[in-house]
Amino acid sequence: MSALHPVIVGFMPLLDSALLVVAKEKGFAAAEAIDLVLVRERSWANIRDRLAAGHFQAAHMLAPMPIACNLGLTPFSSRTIVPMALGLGGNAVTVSASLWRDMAAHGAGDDLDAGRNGRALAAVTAARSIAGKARLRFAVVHPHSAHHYELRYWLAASGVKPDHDIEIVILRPDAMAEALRSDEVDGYCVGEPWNSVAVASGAGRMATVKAAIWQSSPEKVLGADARWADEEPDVLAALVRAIYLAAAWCGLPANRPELAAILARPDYVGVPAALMLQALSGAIDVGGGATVQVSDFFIPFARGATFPWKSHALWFYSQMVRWGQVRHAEPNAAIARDTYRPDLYRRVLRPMGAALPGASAKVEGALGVATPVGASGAGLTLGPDGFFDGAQFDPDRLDAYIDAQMPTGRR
């Protein structure tokens, strides 16, 4: 490529758009001869539809969304591949001030402990049922989102029945805090900075975070139109290299203040840099004057944060089956597995000496501590990657995992 090649990429105003924003703003895309055009969108459905319509060549996407597109679960979609993830962690569960008071009366604490605070929420929902009060209403950003599946996983493992004990509705990320303030919802799961916005306004308290529910798990990925990827493999490779280098830049603590300032611009996330910096540093203001240090709240580069693990894809698929979005069948599992493309990731980044895992899937929940693993290129340390309830997900035992989680009536 001798001239800059235009690539149009859609994104949502969220913390984890950072890798795309930095690829453009710090010149990593231009160095790869890409004219990276970032288009800010208002909803995840718009992102999906405009990728399918060919308006975008690639997009900042919810990690399960490309799988749903390829499974035909969306009304308007195209074949989509995931050549890389866009970091690990990054979301939280925030509840209204009044719900937090009720949870605190049942033992909830400021430490973001998913188990303890989940049990407190279960006690509140049980008490409301006995008293004949309306179900609590929580919001997520899309039916095919990590937020949706992780919220349901947390609720179910805590003794709360989604859809029976709690209603779950869909809202745009930037509408969440106002919905909480106006009592339209009692809580939500969303990416940063939209939890911190509610806390800063006094409308909400953070109950737990993604890193406490499922450590070292992806929130967003780079989704690419498969037709475009087939036609322009060199451009896709250049884009992956640029974002990988941007991730490395984002991962340096010294760059956090500058990154927060860039993301705070109105054309990107458009909230004060101080709120962005909380999530980048892991010093999380949970509300009520309490700050909790969550070192792995958002990981843009370390721990193989941009590697597209097939085990992540299959766990999201298992939750689609669990909650009745798709029927489990080997062809469907294969579609989910093949949506994530570690082969492309390795092919593009191996010449750069990037740290590349030797495997494409792992047992999620098996690493209790950060663990050096075999890798080509630079050294690589993974995990911890546990679920808060101590469960493990072995992608080689997918059938048994799905069967164990399915409601009795649907087995």
Second form
Amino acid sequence: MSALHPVIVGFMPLLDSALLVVAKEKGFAAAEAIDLVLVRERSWANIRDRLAAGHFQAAHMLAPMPIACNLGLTPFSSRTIVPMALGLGGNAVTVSASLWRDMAAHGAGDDLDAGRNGRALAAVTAARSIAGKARLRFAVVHPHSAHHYELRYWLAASGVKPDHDIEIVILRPDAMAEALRSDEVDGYCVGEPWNSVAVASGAGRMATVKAAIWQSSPEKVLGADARWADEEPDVLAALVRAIYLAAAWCGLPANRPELAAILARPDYVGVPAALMLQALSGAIDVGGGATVQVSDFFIPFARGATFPWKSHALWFYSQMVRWGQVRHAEPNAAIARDTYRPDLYRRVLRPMGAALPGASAKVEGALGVATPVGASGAGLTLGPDGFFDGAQFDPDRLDAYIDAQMPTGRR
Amino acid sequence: MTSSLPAVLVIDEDRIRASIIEAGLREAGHEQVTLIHTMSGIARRIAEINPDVIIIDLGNPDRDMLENMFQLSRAVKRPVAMFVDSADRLSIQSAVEAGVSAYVVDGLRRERVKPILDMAVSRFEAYSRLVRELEEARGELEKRKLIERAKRILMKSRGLSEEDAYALLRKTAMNQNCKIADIAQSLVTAAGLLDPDVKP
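What would you give as the form predicted in complex with its partner chain, now that the form predicted alone is on the page?
What follows is the whole complex; the chain from before opens it.
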């Protein structure tokens, strides 16, 4: 028996670190001869820097972050690949009690409906502008985060111009609830449990959730140092297998209480298990005594939740272009596309009989209902994957999508 | 080349470490050095100070917010570009290892920044060493206190002299192949359980 391979992986204290935590705590990593060392980090910048410096071989990363690294959009980044995703969904938009009162007066409801509550927010924004009040301020965790792009997508499709009508600032996840309470921000988009924390303390109301803005949408990925992945392909493969099995474990409803208890430990997320359980079960306390069932709030395994879709990478890229973070050019699109590696995912998981989609990209928003797809291995059901405004993203028509979203006069 | 050295801003919640960096910069002839210890109103402060180089502790949990601020020209007036020079992997590695990062105003020449970062790295390292030594010293002190308490328990409960009490602890430790402090800890804990008046 050969010795265990040490693999050092950085993570942020968030619900969706679950797959990594379970890979270690439930022995899936050890069964693959990996000594998985999880290092809790305090900022995404640190995760990026320590991956680049070779301290970490892989990390829990915001899904757009490896793309931004490879595009050279962030300081000190190195070539990073995405061999798998770490689940779908998991975020919500939370607003202050006073903003919620204004939104409710304009028709917002408890049901987390992205369309209706988005229109109410647009009405509040317009009324504030006419009254000469200060712009609302929203926070997200990072400029290259799914939170940032889905918040902007939701606002823009609801009739709010993100760069004109409101202000968006960057704030760390665990500081969000306090910033809401002290009126430093009026709302934010963040991963769990940091929405439930604000609701539980009475500081905030959940206005909508990621699963309502874009169903089955990507959130965190496993980012791996490309040099390490080249040097140690077998260790990377073992890591991917371990996390895949951990995802399957996380996906079983019977395991939710144990998972919530593990994540609640101070060395992981350090937030009470009951709050963590909400997002896992989908029974979301939105505030004001209302609980809404969102069965797909966070999907750790089903619906191909760990598959690194190239269409996800390209959608994030389209939003980087849309909001002026990068200039659209075919070489840039190719960098985004090549960052996600479904080829590695397939090569590693096919021998296990894992459910694998036949394609590496799909038309996002095309599946209105859960749909069994042609897949090798076990049966696979994908979607629904709709955007709340009914739009579709066809990765083969990237230019047209980008053109249609660009404000006139830019690009 | 102008004679004045770049203006440096040090953002560090650890006041002692920040002062150590400041002293190093002043020794090297930097006149424009500012220290910031808290994040409140930081955007305005940075805009006022208008630094050429910003040094931050890597452990700062608000680094994502700060980085974004540096990249928004609104806050800093001039675009702050790189974490030193991305091409210089070695110097970056040593910076990450020491726990410090530096952001540099775009266009500032590398040779003017390198000595600043090198100094920050060496001072961060020296400071971590100091903290480690202090912690070790503190641990040593705790151990001694524990042994003292264990000795007193033995002296009282078994009527031993101080030397005999210590000899008994040492002999037990040797027999059980563990440290005297561990035996002392067990004894103090046990005594606390048996007699609620003895503080563990």
